[in-house]
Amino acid sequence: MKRVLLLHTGGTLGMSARRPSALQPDTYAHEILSRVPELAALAEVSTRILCNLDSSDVGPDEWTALADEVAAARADHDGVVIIHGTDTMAYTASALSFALGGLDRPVVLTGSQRPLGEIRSDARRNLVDSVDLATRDIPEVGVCFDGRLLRGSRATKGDAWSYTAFASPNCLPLARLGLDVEIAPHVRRPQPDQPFAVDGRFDTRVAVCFVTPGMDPRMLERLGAGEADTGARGVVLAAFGVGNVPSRLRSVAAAVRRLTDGGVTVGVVTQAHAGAVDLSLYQNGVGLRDAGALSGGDMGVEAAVAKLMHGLGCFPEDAAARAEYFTRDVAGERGDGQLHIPD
């Protein structure tokens, strides 16, 4: 029987009205297996509590710890399931996708919109589906919710109320779980010359700026102001459409140029729910490209933030290496130029 490690980080799934304080390992393992006995039929499940946090408090420190836990688990587990709050699950999934190079087994993040102890909870199904997927040949980081496994570097939380909380614009699910488990053909496989390697270095000095009509570009510039250890070293610019920004009266591109001249890496993503950035299509986008901004292609905000943090962590003094890393597909976060819209 396959062995699966269940890592708990917090979130709604493990919440209990009668015990709001910190979970204890033995109690937690007992309750998971007693409330969801189906798990024992799927795999030999062991549990570990890494932390018990609201996911809004989960960040790069926890990403690094999770990457290290996954690396250690490879010695005696066939897959890993991470229980995580939904609010920042997509950020963590993206971060792990970049930190776990050459991944050769499934790492599945899941959670729920209602606690496991509630009658109408979605937690049971998500747990069963995730442990099942963790025993299969899907060597990727994924987000399992409502009967679908989404690529971790493509996932985004799109609904705060529905059980179908996550979507993956431009990328079809890696697997669908219904009467059977259907695994998609676009699941990534590690290359023969790419051994597993963990690199959990992240630089938190990344900011996100959503372009708005008539915005004052000085607000963007201020993100990179301050001392070297306080100002942003990376900015994810969420532009209109395929990468357009205002230029007629207040030039956003001019502000971007001042940032890049100061050593700040600027990556551009689209505010649209699907589609990709093309900084050669319209003059207002060409201005960004000429100012040194990097196209994020069809990356979502979560993937772009995590990737820029990872690039800054891995190449702190090499802007050219950061640019090459940000614009290269690393973990399936950038598409092939064709749109793959999940139904």
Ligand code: ASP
The other form holds:
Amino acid sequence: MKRVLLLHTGGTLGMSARRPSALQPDTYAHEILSRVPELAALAEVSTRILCNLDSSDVGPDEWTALADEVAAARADHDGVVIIHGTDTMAYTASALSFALGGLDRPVVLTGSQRPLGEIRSDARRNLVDSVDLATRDIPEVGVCFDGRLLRGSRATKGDAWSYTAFASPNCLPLARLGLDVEIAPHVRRPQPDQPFAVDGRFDTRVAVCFVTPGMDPRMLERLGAGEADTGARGVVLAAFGVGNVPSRLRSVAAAVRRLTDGGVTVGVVTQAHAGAVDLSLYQNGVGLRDAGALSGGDMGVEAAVAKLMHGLGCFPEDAAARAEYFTRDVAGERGDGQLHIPD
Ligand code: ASP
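Please show me the structure of the same protein in the form predicted together with this ligand, now that we have looked at it in the form predicted on its own.
Full complex below, order starting with the chain above.
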């Protein structure tokens, strides 16, 4: 029988169902195996509680710890399931995709919209599906929710009030769990020349700027300002359409130029829910490119943020290496021929 490690980090799945008080982390994590006994029919499951947090409080420290836990678990587990709050699950999944190079077994993040202890909870199904997937030949970081496994570096929380909480607009699901478990052909395989390696260095000094009509570019510029360690070293610019920004009255590109001249790495993603950045299509995007901004291609915000943090952590003194890293496909997070395929 396959061996699966169930790593608990917190989230709604294990929260207290006592209403009307606000949901908060509870002790369910200790009881998951006895509350969902069918997991034992799928795998030899061991559990470990890494932390018990609302995922709004999960960040780069926990990403690093999780990457190390997965690396250690490889010695005696065939797959890992991470129980995690839905709010920042896509960030953690992206971060782990970058931190776990040459991954050779499944790492499945899951959670639920209703606590395990509540009636009609989605927790049981998501847990069973995730443990099942963790026994299979899917060597990727994925997000399992509502009967689908999405690539971790492509997932986004698309609905705060539905059991179909996650979407993956630019990449088809890696697996679908209906009557049968269907695994898609685009599941990535580790390259023979890329042995497993963990690198959980993240620099948290990354900000996101969502461009708005008429915005004052000085607000963007100020993100990079500040005493020694307080300014952003990386900025993800969520631009209009394929990567356009205002230029007629007040030039956003000029502000970007001042940021990049100051050593800040600026990556551009689209505000649209699907599709890719192309900084050569419109003059308003060409200006950004000429100012030193990097195209994020069809990466989502979560992947771009985690990748920029990882790039800054791994290449703190080397802007060219960061740029190369940001613009290349590392973990299936950008342009792999799966563009615009309806979900
Ligand atoms: N606030 C919760 C969390 O992300 C939401 C959830 O788990 O669905 O931890």
